[in-house]
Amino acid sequence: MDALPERARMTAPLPRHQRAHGRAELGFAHTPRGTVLRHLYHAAPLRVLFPTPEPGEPPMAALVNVGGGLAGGDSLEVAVELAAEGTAGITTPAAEKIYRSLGDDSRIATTLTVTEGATLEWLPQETILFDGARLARRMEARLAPGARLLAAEMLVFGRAARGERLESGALFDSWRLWRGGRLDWADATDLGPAPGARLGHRFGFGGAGAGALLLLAASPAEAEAGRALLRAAGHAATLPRPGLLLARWLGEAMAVRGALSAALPLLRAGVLGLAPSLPRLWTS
């Protein structure tokens, strides 16, 4: 076969690089024999697992992806759905990392829908930001009346350790939490297209090198509950509005983690009648 002329060669496009598009479906219910699993679909680079629960725990489930990370144009999508009286809790078995783009975002959605009486926790790892990284993240929670969640995410601005840090790329991480069809609390961080400097500033995020957000959304009652556990540890925290808590964190990577690590089976034990520990997956 002939090769091509110049001039076609020099005005064919570009390859198109493949990119990956995952999905994760949840469904459980509560039965007599305690929540169980029935709906359940994951598509490639997503899969999900079940690690055995501890004794007396809920079943945790972990996502995983496969593919070790997400590049640019890459997308996730976990939708996760929790019937009446159930208690269950959704992780990660590592850490989610966001690769440098070549100009695509990366995208992840979830949406938690979380019926009367249940009981969810919405607790992955951390998600590590390469230099030049470029992630679109939205989340939205849809509560019932008498519905509790408990929530952690945690963002690495860079690789630690590699004493790399974020300087260009671009963030937008959005939170909804709908309760009784009414939104309760909006929260949306965008760094825009350099946040090296943003994250440097003082009176922004201080040159930290991560952050963390801690969410319960609860009773009146148990939030205030909450609050009253993390601050007797030393942690900050802030009911913003009736039955819903929050508590952040700004620092190194290590020191974030380790604050969120401490004050997670605070609220476990001491508000969702939990055991006061971290999922095995943390710490194995």
Given for the second form:
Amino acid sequence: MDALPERARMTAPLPRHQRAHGRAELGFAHTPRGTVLRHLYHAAPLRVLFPTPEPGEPPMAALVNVGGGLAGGDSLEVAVELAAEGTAGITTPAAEKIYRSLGDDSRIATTLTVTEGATLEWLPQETILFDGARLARRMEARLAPGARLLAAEMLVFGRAARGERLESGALFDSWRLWRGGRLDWADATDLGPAPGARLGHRFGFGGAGAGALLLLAASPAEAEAGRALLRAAGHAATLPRPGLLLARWLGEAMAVRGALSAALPLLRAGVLGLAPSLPRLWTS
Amino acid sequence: MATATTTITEGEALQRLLTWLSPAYPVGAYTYSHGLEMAVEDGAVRDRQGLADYIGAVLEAGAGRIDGALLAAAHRAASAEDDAALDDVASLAAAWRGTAETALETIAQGTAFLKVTNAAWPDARLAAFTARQGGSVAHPVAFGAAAAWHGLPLRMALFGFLSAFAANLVSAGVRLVPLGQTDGQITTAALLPVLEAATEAALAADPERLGSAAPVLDLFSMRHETQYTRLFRS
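May I ask for the structure of the form predicted together with the partner chain now, the form predicted alone having been displayed?
First the chain shown before, then all remaining chains and molecules of the complex.
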């Protein structure tokens, strides 16, 4: 390379890696037999599987990244649509992994559309950011009036089992929740150019190895009931808007996963009228 | 797109800036601690350095980061007389709240700010914006729009707003920790570089790529809701 003139070196192409761009689309309809799948499209490395639901439980689709994780430049797009009065859920069979990037972001974009009177659960397992990972993730949830959404997302900052922490890399993680066409809640995490410093700051992430966000959009009375259930179980919870319940946890990965695993069944049973359990794939 | 070319004297500008951001302006700023009351109760803030670290985190990575950028976006939309863009900023600012108490803090102050400012410094554009929003607007957006239409330059308005926010938290800290009044002012003086950096970050921010990085602060605010004895509303 040293023999190349400066100009040629600047424009020499970088080695190209084959990058993965997965997509999954799921459309659920409500019928007298219950909620059924009406539309399915998946493009590798994303696959959608449908484990047989427990008796009396709504369908719970499993999003599988057969690529085993995301490298820099990889992207995943997920679009879920649930028709009026339906009940369905989405989960993942394992933790998602975001590998160290050579420079490009790994991108994940999810849109959830929940129609009048329908209830959607978005309960993927945790996403593990390897040191040097660059993740840009955007969630857009659009709810009709009377629609309900229970969503939880957990991030792990480095491979805890190896004692690794996310020191370098990037995380931009954005949420937008629309209800009845109106922006109801917005949030984004941006760890900036030095993630390790933000994670370590005592009033930033307080040195936590993991964090989780739980969100329940429902009626004002249901959100208040959910807040009471979480508080009674010792979790901090708040209603930033009427009908929107929010809880957060920070800590080591096992503890955060434990807290989330305890909180979700409370809300499933106490507010949504579902079984007081986690998606089976979380525990199998 | 028309551009507002309000020019005002230095006296007019200073009077508006100092009055609108004064603790005496009737928006009730002194009733909010932005979670600090819980942090003190928890033992996480015990002294002058702890208070400075808390306020620094708010400005760099918490509400200061978001509200500064939203103030700048509101000022620019109002200066350009772009009502649709200003309404979008108002709705983003109302939605961008991590807890019930920080939502109350900004909406109650913004709403009070519009009420008194419309009465004492009437401006048809501010009155129309207030009416479109049903009277209820987040504080940085209400202040940013009023500042633009009353001829206060963006950088001055933004730096002033963040300084007043920080000074209000210092005042809460002086009462809660407690600290001496002089220690409070030493904290305020030491925050200058953080305020300057927060101002630059807000001016450069892209509203589409905006984010915070201080969930510890959200957790203090959430837990403040159930704190047994409380002086503050947030």
